[in-house]
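Listed next as structure tokens is one chain, alone, in the form predicted on its own.
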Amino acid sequence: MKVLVTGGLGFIGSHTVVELQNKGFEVIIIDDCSNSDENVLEGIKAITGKKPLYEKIDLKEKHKVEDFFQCYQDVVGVIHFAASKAVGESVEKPLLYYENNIGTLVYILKELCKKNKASFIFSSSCTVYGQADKMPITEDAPIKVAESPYGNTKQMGEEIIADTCKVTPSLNAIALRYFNPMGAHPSGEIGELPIGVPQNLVPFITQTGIGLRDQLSVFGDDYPTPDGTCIRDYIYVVDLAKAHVIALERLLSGKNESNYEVFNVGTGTGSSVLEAIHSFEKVSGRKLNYKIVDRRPGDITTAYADTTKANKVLGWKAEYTLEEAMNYAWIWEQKIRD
């Protein structure tokens, strides 16, 4: 079965390609390399023994999307990662985010609607919940007003898919709302490769640990949490990648209960920023240079998943601990700095 993975050279995308190929799927990657590197193809090949097909396409170019689906008419499923994802940048450049994250989604869905049958997995986010009223967060939690254009594109994306599924019985879709992906593949062949200053905590931790960054800023220690720092649900990227494959297999085998479903993907455990730092210090044996600074605007206090639905309905469960994931992130950081 032929599967398209958009943004397949990125952090989560590349790990998902590995899991798909290990399951026997034939994978085609679309990526414009705006936030990734073609060398990732070699890492995927080193792990799986096979280099996936690759098309360098900017999905904002509608005619190229049309041409792709005309050329690859036997694609049975799409896993859609390609999107801009930096919260701060989205505030500064909202139109870029709406064009890239919404326009490209619409172009892909229009092509899938032409098929007799199509399966679509959407890379959504726990940002759709904002600061949830109750912990852990279930899929039934209210969708709050988005804190950023990035968060808004995830909310809008889900609404667009749901609306399309209502009038397109041939389209089956699952939105995976995941929490805080981290780590790297156990092989050390692929991992997180942020361009410029990292937007996520863990690569900033490992870059500080290796000496690339002088100091790590911890934004606030006066939150109403046990140690005063924000709490997040850190999910190992390979666990997350496997969730995408299981979700796709659910659609392809017709096990879905409706043609649009939503699942949280997390560990179900909240860890504070300081706990993440101490986890790194334990696995690396290095003391991290960090400093408590003022709170960062837009940061929510606590977010961790209720994974009951994913565990029972999807048949997926996170297997790796924060410490194990942090260890793989550290191995990867050391390898790419050699």
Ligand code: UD1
Contents of the next structure:
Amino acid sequence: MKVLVTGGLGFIGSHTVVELQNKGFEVIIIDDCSNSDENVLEGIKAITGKKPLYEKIDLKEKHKVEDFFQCYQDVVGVIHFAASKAVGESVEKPLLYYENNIGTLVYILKELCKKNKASFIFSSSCTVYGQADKMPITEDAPIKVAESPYGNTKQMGEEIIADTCKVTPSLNAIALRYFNPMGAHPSGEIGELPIGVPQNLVPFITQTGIGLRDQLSVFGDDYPTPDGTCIRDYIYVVDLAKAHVIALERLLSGKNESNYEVFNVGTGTGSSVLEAIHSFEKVSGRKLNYKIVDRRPGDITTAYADTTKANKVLGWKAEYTLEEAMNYAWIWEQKIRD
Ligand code: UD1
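Form predicted on its own done; form predicted in complex with the named molecule now:
The complete assembly is shown below, putting the previous chain first.
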């Protein structure tokens, strides 16, 4: 069965392509390489023995999206990762985010609506909950006003899909709300490749550990948490990738309860910034140079998932701990700096 993975050369996308190929799916990747590298195809081949089909397409070019679906009429499912994801940049360039993340989503959905049956998996984010009132966060927690255009594109993306599904019984969709993805493939063949200075905690930790950065800034230690630093739910990227395959299989086999469903994808365990640092120090045997600085504007205090729905309904559960995921992130960092 042929599956389109947009953004399949990216961090989560590439790990998902591996899991799809391991399950026997034939994968076609669309990526514009705006934040990824074609060499990732070799990494995927090294792991699975098979290089996926690849089309370098900018999804903002509507006619190219139309041509693609015309050419590949046997695509049964789409996993849509392609999107811009830097929160700060989205504040500076809102229209870029609305065009990249919303425009392209609309073009793909329009094509899927033309099919007799289509399955669609959407990369959403726990950012839709903002600072939730209750922990752990369940899927029915209220959606808060978005803190950034990036966050808004995830909320709007979900609404666009829900509205489209309501009037399109042939379209089945699942939105996966990721908590904080991290780590790299155990083979060391694929992993996170942040361009420039990493905005996210784990790549900043590993780059500091290897000496590429002098010091990690810990954004605030005066939060109302046990050690004063923010708490997040760090989910191993291979666990997250597997959730996509299970979600797609659910739709393809018609086991979904409605034609639009939403699931949290996290571990259910919260870890503080200092705990993440200590986990790095343990797996690497190195002391990390870090300094407590002011809070980062827009950061929430705590977010971790209630994973009951994903466990029971989807039949998926995270298997790896923060420490195991950190170990793979560290192996990857050492390999790419070799
Ligand atoms: C952010 C986005 C989220 C997005 C995710 C994926 C928001 C509020 N959050 O999550 O939507 O899906 O990225 O990329 O929009 N930290 C440091 N020092 C650093 C970097 C981070 O102390 O150099 C701390 C942060 O303050 C935070 C934690 O580490 O407490 C995790 O930060 P980060 O990795 O940036 O993820 P989020 O902000 O949770």
